[in-house]
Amino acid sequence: MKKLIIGNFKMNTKPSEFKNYAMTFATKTKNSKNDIVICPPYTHLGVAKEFFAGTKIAYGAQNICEEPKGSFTGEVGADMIKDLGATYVIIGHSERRAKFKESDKLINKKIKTALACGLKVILCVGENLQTRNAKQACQFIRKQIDDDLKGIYENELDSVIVAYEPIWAIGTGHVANKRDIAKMAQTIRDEIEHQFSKKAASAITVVYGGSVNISNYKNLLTTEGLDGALMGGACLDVDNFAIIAKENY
């Protein structure tokens, strides 16, 4: 079954190393028949146009400014990675929540001027251990989910990815198991449902992002209800995030 497998490179790799990277793993993943999403950092994204011209690998940024235009120094819109051909966008990235205290507010302002302007979102949501532990995740989530996707169009859902990423297993080597993100994936489409339809819950795509990697991917993208990965470290080694990328799930 065909899935999507996304890499997320955060900030990693210069510009100059990342022609190296697209180039060969353009050419190992020519035959895969999964979606590829790369997000490498706005530096690499006229990198990623060259590069990935002509292959079936799309490429998209790792955050947005809320605002399409204007006087905001340092930030960097959603046409301008659009015009570089992008097509995707992370959009809630744990990080971003945390270090860049991002609220849902924030992320839902982001979402609708991605769409706006015909991005792809990668709307990332997950629990801290401590929310885990008071076994209060699921109810987390669905806050989230709800806050998040507050007034976007069930039609605009078509372009809406939504990858569970439990921010105590964010690159610490430690993994939900298959059983708690088979239930974290349906908790997503029980909420997406709840707002929008269950032909909506039923068609839009949940990945799993959480220290993913070649040791344990095949089990992990054969849970049930899950559509992909998302993957941080694991997709800066060419060789075994091309393995996984050509999987044939």
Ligand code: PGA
Given for the second form:
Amino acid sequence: MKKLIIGNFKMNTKPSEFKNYAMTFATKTKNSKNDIVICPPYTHLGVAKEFFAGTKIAYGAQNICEEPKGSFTGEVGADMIKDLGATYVIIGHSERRAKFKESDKLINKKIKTALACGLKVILCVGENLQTRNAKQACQFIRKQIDDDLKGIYENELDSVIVAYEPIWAIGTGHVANKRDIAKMAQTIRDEIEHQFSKKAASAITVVYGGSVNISNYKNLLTTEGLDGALMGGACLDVDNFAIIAKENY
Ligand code: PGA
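Let's see the other form, the form predicted in complex with ligand PGA, since the form predicted alone is already up.
So here's everything in the complex, that chain up top.
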């Protein structure tokens, strides 16, 4: 089955290093049947355009400003990344929520700005360990989805991917178990059904992120109800990431 494989570079690599990466990755994944999205830093998007245009690799940014343009020194707008050929943007990554104090309200605004510009949104949601241990993870995720997708029209959901990324699993080597991921994928669909419709719930793309790597990807990507995976650390190794992106699931 075709999967969506997303690589999030975070703040790693320089544009000059990314050139080699992009060239190698494009060659190695030429015959992949999966959908592939690479999200490097903003500074690499020109390189992505150079090497991914005409391939089946899509690319995107890891954030955008909630405002479309104007006096926002240091910010980058949705139509700027689109102009460089980006078709995706990650919004609401837990590192932005925690380290840059992004609220659900701000995330909601960023999603609307991205959709209005014609970008596809990878919305990250995920609970911390305390919430999981308190057995409130499902409730927490439902509320995040409710808040983050407020005011979004059902027909815009075609352009929304929900990435379930438990905070305690990101960059820690601790992956969520398959049963919990399947349960959360179902919870996400239940919440989409509650907010939108049954049709929207079955159509929405749900991926998992958090310590997916070359040794566990096969097992994780066969989880019921899961459409793909988002990888941070693992996408930096071009050989391994190409293997994951090329796999027949
Ligand atoms: P990781 O990161 O794969 O290194 O855990 C995932 C992410 O933060 O998107």
